[in-house]
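In the form predicted on its own, a lone chain appears below as structure tokens.
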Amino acid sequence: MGTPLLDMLKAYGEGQPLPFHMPGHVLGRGLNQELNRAGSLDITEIPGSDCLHAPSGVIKEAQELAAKCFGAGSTLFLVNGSTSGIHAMIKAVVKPGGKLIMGRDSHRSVLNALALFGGEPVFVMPDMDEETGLTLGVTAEAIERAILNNDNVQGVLLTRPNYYGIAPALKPIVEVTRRHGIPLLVDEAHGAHFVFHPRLPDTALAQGADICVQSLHKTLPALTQTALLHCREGYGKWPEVVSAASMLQTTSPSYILMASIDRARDLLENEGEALYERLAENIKVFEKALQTRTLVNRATWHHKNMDWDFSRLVLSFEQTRLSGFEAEALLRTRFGIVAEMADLKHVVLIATPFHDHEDFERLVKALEELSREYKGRNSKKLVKWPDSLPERVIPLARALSLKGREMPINNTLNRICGSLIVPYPPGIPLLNPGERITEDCLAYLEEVLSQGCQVHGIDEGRIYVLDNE
């Protein structure tokens, strides 16, 4: 254990030396004073600190120090986000042409890698909680049927766990794609928590995956951009992975960046399981407080082949007169609590290791001052994500070819989309390019912008429609 890159780069700064070298501030002689201490530790390729495109020395060890304790074959850093390993991943796997079966609460950044790289996808719905009208992932049947209605399927990605914490079991589905000899991608930017604690739901490695990516910063003390990129031990397309990131990453990443990777695997594999379980504690105290002294409810979820993050607070407004967006919004303005997203009926909050109690108490005072302001039902029938997939009228590749304009949302019905729109967070597009707009989809982006929702990919009222179909 320990930290061989944060070390070096102290050993660097503590031996005084004169850059003549990258950065220009010289270790933070430019920056001003919040930003000094960081440029202390801000440094370039010199001899000593390795190079992360072609590791042999601090960079090399600290990789093999999370691999081991993330429990990979192998393991990449990444400063450019998980959005760079996801890359990395489906360039590696699906040829121009090819096919990736993938759910359709995936990332946005799915569908980029596959427009840059000429893929095309083959979409699975997942299967919904009708309590919640959440996601609660695909299954391993309709993983199979796709492959079986699908020629040149070259991949299979998941999202696993959702924004909501939730995180079905991957084994039957493993099961199927090592049948069809068809490698296993999961998106596990959510989880890089998981192997900390034993309640936490097993990993993507754990379960079988052949390559996944993790997002240290969303839920590790780790600084913005940082992840990981995995493999399982004895995967043979490694060296196109590494191939594949060492094209998409910076060739000038922040050592600070991985300095703080190298600080958060070796804090959690030491003291980890002791946070979550003190978290835990925390939680449980808070749940109690909600249910004595507020109107608002916590999610949870409890379907067979199914595992949640207790870590995640999803909360219910059902009981009160308030939209998740408007609780959210209250949250922020009136009590300076600022939660990571809000749909039309929950507010989601990242809870972590470095929540207190005194934290946890101040929710709970402005959820009661809310439950007491806002008793009562909201009447309006909320209209949900909607539950078929829109009709594919032209692939992909061809559709981001064509030339189109901007149309008026509500003069868009049956029109092909010309542009991912996208409900910000989760960042799961609602349409693709290529695809038929439907009254459904309609619906639902008048009911979330009315809410004050952002949505990219709609400008000023207008979606970007395809002239020729």
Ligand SMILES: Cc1ncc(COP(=O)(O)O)c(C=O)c1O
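Would you mind giving the form predicted in complex with the named molecule, to go alongside the form predicted on its own above?
Chain only, nothing else included.
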């Protein structure tokens, strides 16, 4: 145990070295007051600091400690977020012309990786929760159907948990991918903390995923951009993943970022369960206060084969006149409480062991005030997602390289979409670059926009469409 990387950094600074090496600020001297402290730890590869691309010293040691802690066969430190891990695992698994079966609810980095490395997506639509309009994950049956209906499938990639903390069981999917000899890659960007408390969902690795990526910075006390790429014990293609990651990561990784991974792992390994236990208790008190003092409900999920993350607070404002977007704005501008995101009906907050009872009480007081002021009924109705996925007309990589123009939504029927169009909820792309804009898509967009939904990819009522078909 311990923190080999962080210890090395501290020892280097304490030795009062005179650096004639990168970075140019010379241990913070050239930085201003605010950045100086960070600068004093900001070194690069020097004797004793090891090398991320060929680790044999403190980085190797820290990665091995992380692998053990997170239940992995091997682990790699990432300094460009889960994004770089997603790129690396796709590069390693999907060869040019190969297909990746992916949940339609995947992060944009998945599509970008396919475009970069010449793979093609095969989308599988996740099930939807009728009450909340949120995605519940892709079923094993849908994955198997996609495997049987497509040739040259080289991998399956799923996102679990989603932004709302919903974490469907992976075991039935692992059974399918193993039977077909196809690697299962899991984007566990929002689940880096799962391993630290028994009431949190099982991790992807514990359920048999082959490779998975976790953003430490999203839920753990680690600096922005930090993430881990893991494989299960005995996964044979790990060297290809490592070599892909090495092509994609900077040759000057920040030691501050890497040391923050080392320290977060050490802290959580030693105190994680107690820290999350305290958080669970704070949330229990918070839930009770919500019920007795406010009109705001906490959304929870109790479906079969479905777990959810108790630290993700999904607050529903249906018993008020506020949409989720309006509630988020009021919390921020009036009470200084800044949520992670909002959709038509919900505000989503990320709670961590580093929030205390007073923080939850401040939140309840704000919700109490909003409940009093906006008592009523939210008239916003969920719009039904179109039954079929739009047709892909142009291969992804080509669609991303073609020129296009913005057009008013109403003029885009049958045109080819040039960007991602993502309504919230459910936060999954209605249209991807290269797909045909159908009547169903336009009807859906008209309705959600009239309800005040945010739709990423629509700018002042205009959609980017491709010129060349």
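Keep in mind that this is a model prediction, so the values were computed, not measured. For clarity, a rigid core is taken as the largest C-alpha set superposing within 1.5 Å between two forms. Positions refer to the first chain, counted from 1.
Residue displacement note: Leu9 has its CA displaced by under 2 Å between the two forms (rigid core superposed). Once both forms are fitted on their core, the CA shift for Arg29 between the two forms remains under 2 Å.
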